[in-house]
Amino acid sequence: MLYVSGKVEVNVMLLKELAASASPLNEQQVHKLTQVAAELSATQLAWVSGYFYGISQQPAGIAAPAPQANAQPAGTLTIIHASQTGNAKGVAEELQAKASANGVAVKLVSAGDYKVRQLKKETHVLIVASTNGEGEAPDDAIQFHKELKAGKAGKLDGLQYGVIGLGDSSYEFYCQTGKDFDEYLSKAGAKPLLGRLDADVDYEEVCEKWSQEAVDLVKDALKGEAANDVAPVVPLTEGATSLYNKKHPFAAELLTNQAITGRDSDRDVRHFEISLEGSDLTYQPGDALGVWFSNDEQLVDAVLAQTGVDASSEVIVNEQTVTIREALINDYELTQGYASFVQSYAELTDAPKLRALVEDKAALREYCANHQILDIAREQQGALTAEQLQASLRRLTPRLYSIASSQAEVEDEVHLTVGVVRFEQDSEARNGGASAYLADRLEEGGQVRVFVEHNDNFRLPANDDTSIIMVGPGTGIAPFRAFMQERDTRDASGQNWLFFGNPHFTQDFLYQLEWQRYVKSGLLNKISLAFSRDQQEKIYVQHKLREQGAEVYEWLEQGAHFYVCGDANKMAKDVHDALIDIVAEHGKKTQEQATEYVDALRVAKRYQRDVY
């Protein structure tokens, strides 16, 4: 059997094999060796090989130096990272295993365990960092954009830098953190050593590419200097001795689809279990799953009659050559508009209202953001190409869903909470990618291709005593649903308070019996409920945290954690609002004053949010 990681097979009955014979391994050593390299990229196994290599050659009994938090040897490349939900930690890894790989010695660290004055001491830093929210900083770099926006870093002549941001260009604040941190670091006197990257949400090729540049500036730059050190090893996340990760997806089965609306909702809340049994994947409360899909073939048989492409023209796609209708189905983003195909198709089909659109950026992100590929493209008949239409499209990435399940429960499955995309335009359906792929076309015992994504930034307090309250409207409940599987089987002392709220009490009490045995059992200390159609007034989970906000400052005045998740155009930023103005009322702060407390929650990471 081959895993591929890159351009890198590894076969694994070969291993195997060489282990019979003359490997001085033993089974489970080999069996670890082969779960690892199977799902590392040629820049990362060329990397583990030196680095073990580097080791081997040392004094018996001596280990190999370990990275210190703000230190390095003179001519060390230093990669900070700040991210949210993983991704610029991933980036900045495989950044990592790049410069390590081609001998320049390298240490990765977390903006949030980063000293802004150690900039000072620098020669070379490069930034990966998302966005999160209305354009702030991670919650994990919150501290460090803060004082860097300071000036608190001080003059940075010595320093040479680059900087990637992570981001989706259909909202307004499109690699926000990123182009702060590009801004700050200039204003201080340090030298770009290559352009910003502002890459977009299929970011992996155009990342790799920047990367190799920099490290080649980089190693030119340091002129071996550091080939000799031993750079620290690049940590594997929890769950990495899976085969299984975004690159390599898990083909699991689909176990059991279940509405959990009532049938007069008007939304479709689906509760999916999913089996990854054989897998090895694990995962914590607070994670979330990838899922990879199709897209539905009667919308690509409608793009490409609508563009004029002919569904048996051929496009090379990861080096292979497959139809443009496959490429369609498999590998290109239709259910969600953005603002490089609207300038495209603009420019390919002279379509007058899309080049009125192009130059208007605020109207530009609300279209986007309410039409698919095919309505866009009905804005004006096409006559492409094969090419014209794959080079217009951005590749189609997977979905994250936050888990609903804890693994010391559910065991070899996986839980997820979705709300299914459906709307019309212009009297015809459209349904979400992979939402409607898992709702629809995919008949339980399928097999879905899914993978683990960690998240760090959002995890149960470490210490089981600790209160937690818990903000989740609508399919934000999701992880919340975790957060109680996982205190119930530890038995966790701590308190537990949930703020829940969706449109009616009938229809859309998401896992309504088991927040209620919860209640009972005297695990959910309270709960709070907010069905904003129930009433003349809407009232939303924002108000009744104001309702019971002299409660909830004293909780947090006790220690407790605060947690948000859902959605982050409106639902976060008024909850963050409300959080503020219950500090400052309770607390008897200023605005000033309590903006300080609710950010210092956040460093503390005593305030954590998994919004989109």
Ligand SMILES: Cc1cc2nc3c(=O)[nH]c(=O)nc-3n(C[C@H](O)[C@H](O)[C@H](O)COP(=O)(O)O)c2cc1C
The other form holds:
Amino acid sequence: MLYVSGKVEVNVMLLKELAASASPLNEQQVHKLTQVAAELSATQLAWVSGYFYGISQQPAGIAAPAPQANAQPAGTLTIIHASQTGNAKGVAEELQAKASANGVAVKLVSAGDYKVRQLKKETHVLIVASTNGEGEAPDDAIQFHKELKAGKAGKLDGLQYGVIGLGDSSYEFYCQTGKDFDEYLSKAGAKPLLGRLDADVDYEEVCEKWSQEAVDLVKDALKGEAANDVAPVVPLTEGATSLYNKKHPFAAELLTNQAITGRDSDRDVRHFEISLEGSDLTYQPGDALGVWFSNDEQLVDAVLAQTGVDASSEVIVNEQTVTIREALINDYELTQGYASFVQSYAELTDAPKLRALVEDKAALREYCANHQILDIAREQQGALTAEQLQASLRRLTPRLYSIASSQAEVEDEVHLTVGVVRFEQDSEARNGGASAYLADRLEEGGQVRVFVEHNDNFRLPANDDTSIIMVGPGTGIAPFRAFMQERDTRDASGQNWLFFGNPHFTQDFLYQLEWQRYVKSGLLNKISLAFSRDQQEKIYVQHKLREQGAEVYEWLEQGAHFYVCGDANKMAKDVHDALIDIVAEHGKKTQEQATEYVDALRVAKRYQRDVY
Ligand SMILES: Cc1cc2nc3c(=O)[nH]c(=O)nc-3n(C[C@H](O)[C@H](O)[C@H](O)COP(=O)(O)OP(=O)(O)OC[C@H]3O[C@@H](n4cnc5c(N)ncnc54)[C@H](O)[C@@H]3O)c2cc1C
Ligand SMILES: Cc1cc2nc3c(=O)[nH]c(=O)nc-3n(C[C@H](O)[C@H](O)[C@H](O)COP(=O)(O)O)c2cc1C
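Alternative state: the form predicted together with the named molecule, after the form predicted on its own:
Below is the entire complex, every chain and molecule, led by the chain shown above.
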């Protein structure tokens, strides 16, 4: 299949072959089908296949109902996704396509567009929910989560449900949102169709299995129900989706790799420019770019030596035979630490320190945050087989980077602002997987596999007159560069206020000249800077926000949107607390009222975060 400007260019040859072979279609029908199919995205094609299947199952003589966007006959499966960065949404879309292809009437909806009271009218619901913050629901599911928890759905005795929770086992509240939904639905009297799935970072395979099981169960359950007499009903997805995605990334050319921190900075931040030419990939300010990478060969050799594995041993990856060395370079996660490896390596080598860690969840979490696979293996020399090592490791996952450009300005390029992860472990240099791949191992002119992860939870206001406050210290500046490029080309009249911070003005003022130019042109109305180490006491963006609290509150009262991007562990929490204090002080509210005010901003999508 070829892909041209957002539409699938269906392989005409294939359709013609169909007509010539055992196909029941005549040439004219093939021609019509080719024309229609060329208009559709990959997701829409998957839906159409289910739709036609549904029609084919109807008794002869009954006219096919037209596909409707929102109608919902009895016996329809509803899939609800709650997603921050797109993973849960992607799993839900695959689930939808699977259900559709199996002739199940299915509706896909975001938790943000779904009222809990509707649950009463449902018979079968599957929820795919990721966890955000510290055990919190994704932004667009906050309200849904709150209302379901408060029992606003009422009695749900007539509902059968299934839940996939997506998460990361390195977090304390692993898959909490999925667990919450499971608990709340069960409390309301709904019956589980199948057990909840808690899926870790490498979620694809287990989700695929669970989805097939869920669809089979729903299909059986709906047999004979009214919905089997109607065609599948789904809203056609908004806009065409690209053929390139996480599973099928685009091989893009790296155009520019430029250090944007000074020589004396203690951090290495790079500006990357990547060409999307030749792909149909498009993005909006607020979206992220997914980047696949390969591991450093020297690191791979060190891991093999430490675990006692012969580099030339063969293993099977994706049904192909490769050497374990090749597998470690391309397919397995070596630069992060994770509990499953510690556990497995402890068992295989009987390492006392690792055995003790496995017994202490909090200590294990802390240890994993500060040790990569090589460092974990360094606790004990191994004598593993290639298969044992392979089975202990997690599959490699791509990293996301907030896009730092607007297509209105850079057209078919995409820009990133990447902090390269570099640190020392026992006097040896260690690097992050993707950031060091981009910075050190990928040459300009070389190819990198990328995809766009759309993020509707981080968007400029639809109204160009609306003012915005942007808080983006460090690499958190990235999406705000995109915001300003977009607002510049759109001549947006809303006011723009940037809070930026980093250690030193002279070394770490990312994109300094561009901000100065925007101030001069009048696009950037205010800029508040916090260079933390340029004076005795540390000053961060949250201090600057508090200092300017009266005006921040005034902007909010006048309808401004408030954005935060960057570090989730400390900065985003401190900024959140500062925001509540500002509203309390300058809005003359109690802490409780101020918290409600800030919560309401979030629900109204006027307070959006892109934190990591
Ligand atoms: C939605 C989203 C947007 C993002 N946007 C950006 C962005 O715009 N710019 C950006 O730079 N990043 C961004 N990130 C983060 C990015 O995705 C990666 O997580 C980051 O680049 C690190 O990935 P890596 O592969 O280089 O490092 P990894 O291979 O993930 O290595 C990190 C691991 O190294 C170890 N480690 C790290 N530091 C230390 C230390 N000091 N001591 C001991 N061990 C350590 C830990 O085990 C840690 O897990 C974003 C993330 C998300 C989810
Ligand atoms: C800022 C941040 C906070 C997270 N917090 C949690 C958490 O508390 N518990 C958990 O299990 N996973 C947590 N995760 C991991 C995500 O749930 C996981 O990456 C998931 O696949 C994301 O799915 P989504 O893209 O649909 O949002 C967090 C991820 C990020 C970036």
